[in-house]
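Below sits a lone chain in structure tokens, taken as the form predicted on its own.
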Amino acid sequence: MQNVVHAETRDAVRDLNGSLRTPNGIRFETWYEDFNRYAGDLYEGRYTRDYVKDLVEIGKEVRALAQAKGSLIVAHNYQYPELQEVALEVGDSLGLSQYVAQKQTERVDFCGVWFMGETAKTIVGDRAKVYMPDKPGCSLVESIDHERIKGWMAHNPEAVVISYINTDAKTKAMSDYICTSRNAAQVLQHAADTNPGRRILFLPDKYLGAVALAQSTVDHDRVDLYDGACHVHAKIGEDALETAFDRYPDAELLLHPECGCSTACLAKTASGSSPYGKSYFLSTEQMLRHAETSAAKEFVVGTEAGMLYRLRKLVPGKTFHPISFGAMCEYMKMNTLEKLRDSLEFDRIEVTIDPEVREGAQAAIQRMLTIH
């Protein structure tokens, strides 16, 4: 299971040096306090008192709406710390996805990009509906075509196709096998074994798919890599790592395999000759958990800088440096306190899935979900 954080848990933790407030509660001081501290230098000049103030009078509305309308509400790692803190559940998409399946609630509220709430939305099916703040893309989605892909299985009509989570559900509901950024080796690895001799098609990002093939024994032959990247991560590149590293040169790199340098230090690092220090490929939730156990005292981060608040806070006795200021997802900022609040009171964007679309897609989820 995803190690996803309980907010309410944690504002009752926070305030045992002070008074104990409901599960409800937000105050001023803390949130003032904890978005300047974690997050002041990722978002500069954007929690100043008086918006503070006002975020802190919208989130007291957002929580008493989803309370009155049994809202289960969610947010991705990526998300401005504001819908961190009213989320119950904070995590990545696919561990979210799993956390609400288990769930009897009716409603829930995704704050994440559009993939994440239909991810959510094949999984819980009908027993629940789902609702975003509002209708952001995704680069890497975008880079899909759907044409193209049914092209290649006409070509090969006994092939294997593996997609990342990070697609839509048309993308999921064409393939065999899902993956996330945590599990891509082993899937690949074991759609390779159990269908020997047949062709991959691993799809939509290349830079997790060469990760995932250096990571597994798989003929590289066999497998095509889909020409699929996410802006943001693709912008990360050695030149980052030099950077990053020039000034920080005792720090441990955590690096998410869809980095456009992922590859390159990857090989680096199996070799021996990654001036990098100690790198480590991980996925965002595995981020949190290695800077947890970790002896290092400091840490580089190499994927979207939104990933440092909740770092930064849950492991607050550490230094956390972003690879770069500039590694933000716009679509994932479109989301705001504001539109969560008018969701949650007019009902505004709700996620729906072409049933036939779902039962495919849920199919492929479920295949990855089977695989130990």
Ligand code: 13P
Given for the second form:
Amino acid sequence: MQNVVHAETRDAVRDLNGSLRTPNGIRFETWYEDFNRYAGDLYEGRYTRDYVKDLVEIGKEVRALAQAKGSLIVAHNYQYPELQEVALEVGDSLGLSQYVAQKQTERVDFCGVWFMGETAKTIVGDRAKVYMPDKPGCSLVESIDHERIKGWMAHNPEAVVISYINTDAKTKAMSDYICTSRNAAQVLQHAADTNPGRRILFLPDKYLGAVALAQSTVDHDRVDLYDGACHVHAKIGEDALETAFDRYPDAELLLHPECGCSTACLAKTASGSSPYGKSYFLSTEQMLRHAETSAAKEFVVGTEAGMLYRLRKLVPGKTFHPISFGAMCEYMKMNTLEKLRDSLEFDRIEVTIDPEVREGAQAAIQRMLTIH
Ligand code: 13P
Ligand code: SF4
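Based on the form predicted on its own presented above, generate the structure block for the form predicted in complex with the ligand.
What follows is the whole complex; the chain from before opens it.
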């Protein structure tokens, strides 16, 4: 068996703290200081000395188990800091799947929500087993009704279906294209241009769909937007933006397109209305890249608040404010270091997909990946 973690460790792979990703690379002082400095306000009261001591011990067990089992641990940007620190790669939903796809590993432990584990499994197929610490859902995925989609397709037999990556494998298999928060406008434009005259269904996020439409030249009358939404992002409304601009007049706004305020914000940005000229619509990973290269020194972050740990840690010298401390995804927070250790030890929760469904989902993902 090819053991990726051994190979990476020999090459001195380092974590966000700059420590070697070995059990001995985890230090109490570093975790205690970093978790409190970069995430103390996000998870108030969580990182006490006693709790961090426990986490360090579990973190060492996790790394030892990952080494022994040749597992590649990856974590989404919204995961608790300790999960990000034990992961070999941290990123957005598409980036993590692409990362996993490139690696010659036989086991992946995916810290994120279920649709992300399913996407990774769809991409790696039989080459690797994918495990997760828990089985967290996602309100966007839960807003999908397969029968409604089938009904729409029956009424529009020639139509094109574009699904956001935040969908279950079955929905992906019913789709022509998958898109992510990074490339929704590009995929919509491509689907419209290469299928002239055909109707398009975009699902399930109505806010992302509206932003993608506004950022493309596609005729709005050709597109039906499904009316799903993420309960965390939908709550981020225009009042949150106004408050942020009042409080932090010099800050740039990094806004996830799933936010409830995104269409209003986009319209104001397009009309040049101040201070909206400093708003950017970005996936979680794009937020990090933007913050690194922007001349701005201060940012308001309009997405799940867990994102701020990585931003603050990797972009020192700049200030990041969450648009709302209440923007926390309880699904994402179902994963813990303890559950990851148990999953590694007992192979508890494996992601499996019906082969036919996987084939359909993979074709839709592949179609997206060929769009440049
Ligand atoms: P990203 O792909 O931008 O990380 O978004 C995933 C997600 O679940 C947003 O809520
Ligand atoms: Fe799903 Fe929203 Fe949580 Fe993202 S933040 S995983 S879209 S429920």
